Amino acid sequence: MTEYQTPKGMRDFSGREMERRLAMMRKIETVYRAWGYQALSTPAMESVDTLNAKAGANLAAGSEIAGQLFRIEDSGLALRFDLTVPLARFAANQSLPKPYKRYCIAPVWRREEPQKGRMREFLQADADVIGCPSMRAEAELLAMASGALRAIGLGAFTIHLSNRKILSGIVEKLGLGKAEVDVFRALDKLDKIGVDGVEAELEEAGIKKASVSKLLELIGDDAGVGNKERLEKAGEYSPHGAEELRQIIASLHDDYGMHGDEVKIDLSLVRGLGYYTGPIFEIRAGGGVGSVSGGGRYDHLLELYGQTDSAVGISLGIERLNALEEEREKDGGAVTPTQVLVVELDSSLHKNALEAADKLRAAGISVETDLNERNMRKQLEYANSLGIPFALIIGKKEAESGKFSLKDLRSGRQETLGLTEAGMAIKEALAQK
């Protein structure tokens, strides 16, 4: 018998896992919309020419991008590998009020070897600002992303800031301008392969050991050195780049109330080879979890699609955040959005159960009724197996009196209430959870 497998590097999500993901996406979307960001949906497929154009921002990345594409045979199309290229293509072909602030929460696909924490299909929650050259855009995106992370219950995290202008300035002053791509490629792996690995990779690329040592010294995290001292050092290599970071930090502190220990200048931050032209950033969770969000300014990307404009964006990694939520969840959580199961003690009461369900739904409560004509025990077993928190029990006595038994399936507490009172009690209890 043929066994049909899920495609390599992709996953099925159902029940508890899907409920967790949906709840997370709703919370992030609520924050994005509260800040005035518009939803944008673009096709899952783009022309190969559109996707390959991104490589024009950095020719060294071209072969890497081409190798990551899931191409649709003989169509000239491929699945999108990020949400930024479709945005750039869209914005370059529109006359939009500026700044244009958009968000998109959607899957992307990359044809690379799957490994722990890296799938071929994964969700991103992006937010971008087009048409704002001011560092206010960076500060707003970082403050908004921080709010979204707090909304989903993430505890301590730190914003790491750098600037491509500073990194390029360091490389130039060390006489490594021709090897900039090799330098950035190696530094981008620092968290994965460590200092020794970076040293080995750069020396293999033909860079002298003394230059490698000086480079690592300049970008290193000096213990006890604060942002002010780091910015002074950075200003020696790019005064403009250092000033941009000063403005972002000042805005995060003065306008959004972020403390100094929540924001850190980190010159080792590279963020890949792509198209970044200025400030770059990551948000890292504590406990060794690493990056849960990243982004930066990409002022030249729209030029590749026919329009000159400034742009900056940030992305939250849904897969990493979902894994953290799964680890934190002690009780397993609900498998279903259902908040109440209406339990009928006799199948002749099904119409009464449907009427009660309709009234509870009108009050904004998610409700199921029994479809399989099971006895009370079986219905309650079903509710418990899915993590449904409440059961509203209807017998002939309840149907006649209009007073129903509302049972909290988590605590076992039961009380007799009218339907309106029961709805209010359910909503109050759920709000306190």
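Between two forms, the rigid core is the largest collection of C-alphas that superpose within 1.5 Å. Only a predicted model underlies this, so the values are computations on that prediction, with no experimental measurement involved. Positions refer to the first chain, counted from 1. Compared with the form predicted in complex with another copy of the chain:
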Contents of the next structure:
There are 2 protein chains.
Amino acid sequence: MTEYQTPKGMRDFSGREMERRLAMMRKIETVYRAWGYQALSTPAMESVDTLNAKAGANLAAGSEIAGQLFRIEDSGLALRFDLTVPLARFAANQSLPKPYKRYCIAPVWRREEPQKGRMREFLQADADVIGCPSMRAEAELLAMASGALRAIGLGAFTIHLSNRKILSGIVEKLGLGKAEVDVFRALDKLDKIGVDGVEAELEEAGIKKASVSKLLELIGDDAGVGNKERLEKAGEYSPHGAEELRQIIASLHDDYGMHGDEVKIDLSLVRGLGYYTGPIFEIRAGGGVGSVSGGGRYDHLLELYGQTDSAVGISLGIERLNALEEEREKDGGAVTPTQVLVVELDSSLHKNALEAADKLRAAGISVETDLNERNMRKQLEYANSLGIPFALIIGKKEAESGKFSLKDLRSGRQETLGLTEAGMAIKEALAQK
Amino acid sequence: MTEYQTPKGMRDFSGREMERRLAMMRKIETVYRAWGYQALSTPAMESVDTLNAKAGANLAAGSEIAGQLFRIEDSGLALRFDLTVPLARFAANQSLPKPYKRYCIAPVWRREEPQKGRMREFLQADADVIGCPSMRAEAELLAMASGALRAIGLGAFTIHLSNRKILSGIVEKLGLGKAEVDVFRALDKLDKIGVDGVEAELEEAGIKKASVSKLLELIGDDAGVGNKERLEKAGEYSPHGAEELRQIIASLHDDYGMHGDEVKIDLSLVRGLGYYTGPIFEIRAGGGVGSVSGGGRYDHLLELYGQTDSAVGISLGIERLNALEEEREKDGGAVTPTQVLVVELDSSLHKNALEAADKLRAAGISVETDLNERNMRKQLEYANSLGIPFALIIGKKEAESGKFSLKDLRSGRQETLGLTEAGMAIKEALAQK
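The structure above corresponds to the form predicted alone; please provide the structure of the form predicted in complex with another copy of the chain.
And the full complex, kicking off with our chain again.
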């Protein structure tokens, strides 16, 4: 009976895969909390009005998103499609001490065609600062996100920085102001459809080939040109936008000790058609993996919900990061939290097994005992099937002497130890791993 | 503009309240994992067919639940109303090493009229064992849940135990077998509507007053009668059901060291109209608080999804437990994870502040620095508004000497310390708290 399946574009996560996801979420959360970000939990659903408020304000992303809502029957509700709109709705209804710094690691839902690496239910790990107009917020979020990426063991990555003000300045100067949405939409696909694709799309939208060429030249990535030159060029189109980027880079370098090649001005960055108004950024992993994090300043979003605070946010893509780690680890990693199975040689020793388990748990070790009254071979088979690294074997003699056989199921090595020593040996061996 | 609200019966959680919820969830999770339960994450949605499979098998809960679904438009999907059905659907489609022990701490959604203490979105913390026919599973789940309740600081509580087999035996013996669903439904309301209410409801269903009286007498709680006598009585109606309870109690007493008055046979327990087939249980907190946890064996549920494994589960009611803790703590508890605000006396010292923050974070302390370039008074006001316990104050002199003023914002006490000493002082003070 396989008629009962998970919904299209959604998945179960269990065993090794789930342990890996959980470990990643906890590491990111630990970093966010170490920087003083508060947890916020909002309902999975919002009113469609709340979700559509973005669209109402002529932010071009709206129409696209409206088509991707999972709407609830006869309720005027739909599942959230990101974690930013609920935050804006929440913050606008509160009088919070500012800056309000919050994180949220939770699923969002989008009813679009599932593709490799794009699910209909997926996790985001967002951190946002509300009520900080200065670039300190951008610098902190980028430094913190970099710390989180290092904590989960991501190798080399680069921060790509741009500013919507600069992009708008360029578009304006080229006389394309009225076509800004078309231009942003086309540029946003640069990675996917290439220069030729962008040219074709913009010409179709009635923009002259010469303007398109000039546009692509201006945002292009001239090899050998450093951030300093890029900022100077950008300053011609938006002095304010360039100055903001200069401040962010200076802080990342001087205050947070990043190297020159870890931060890169990249004027081709668009970050979708969303609600960004100032600096925008992406963190890209090496080896052609692409973006694992993105964000920016969205100073007008809260206005839609009735408050004028400025806001900046960053989001880590848990799904992409997990896919990366899965590739790196292959068959590694634990299926279960269990670190030791207490094996009883005989049902009459169940009580002794439970006592041993209790003591090992008190020492912070994750322990299972046999529930199914199986013989030793079956118990060890079970431990192996889950990749449980240790077995503590209790026979009559062991129960009487208080000395147990601790078996390392990976190496096969076996030692006779008291319970306290066995606990220490397990912890030591697992810490080395 | 307060037009954008949370959906009816749903809430935001932030600040102190969210910190408390998070701490509770983590403590429960830590205990579940210490017993070797694996995390499982399933989609928020399931197909309506999956959710209704329970109803199809003439399990009486079905019809009630079908009316409480949050259905997704044009999709055949709805949000899950518990964590058990998704588990059953998952486990039936896998070949997992048995016993499969999983936990899940996640929200569920029910479209019913919100009441005090009953929301439309609420958290459950479930642990289940699939593929263990013996009562060891029940005993382990009850011992583990008790451990989790102790870990979150719940005071006295009592485990109430019954068995559907006994209840069915009684109903059968009284000749009420055909009215079992009516009987269970009425008895399940005993706490709410009292003996008179149950009598009235059953008489309305056409059951004779004499039978109702006999029924209530049989399941009634005779003061002064111990578990032993209750088991003997129960054995007359279902020897097998009584023997199962005897085994569970013996294990809780002998193997897990519980006291006699912590476990109580309570034949009035029904546990809803759900899918239970054997032992059922509830954990009730003292002081009239009532049930904080419930569960039981549901040996036929997996069959509906195509597998014959037996299953037992327990669920902790996070919402009820939080309400309890909220009452106990009143205004206590932290609003933010931040343990120290590094106060810079002047913007030029920002870099020094960030360096100090970095070092304190490396020592495992949660730190904020000023994002908004405020003067000292404003920075300290901000710290106080969030209840941040410490401020580390950096002026020019401090930056040069490497000695900082560490101010305890609760006592007002101030010390001059090196950074390492300051970190140790903070950790020590917070550990004592």
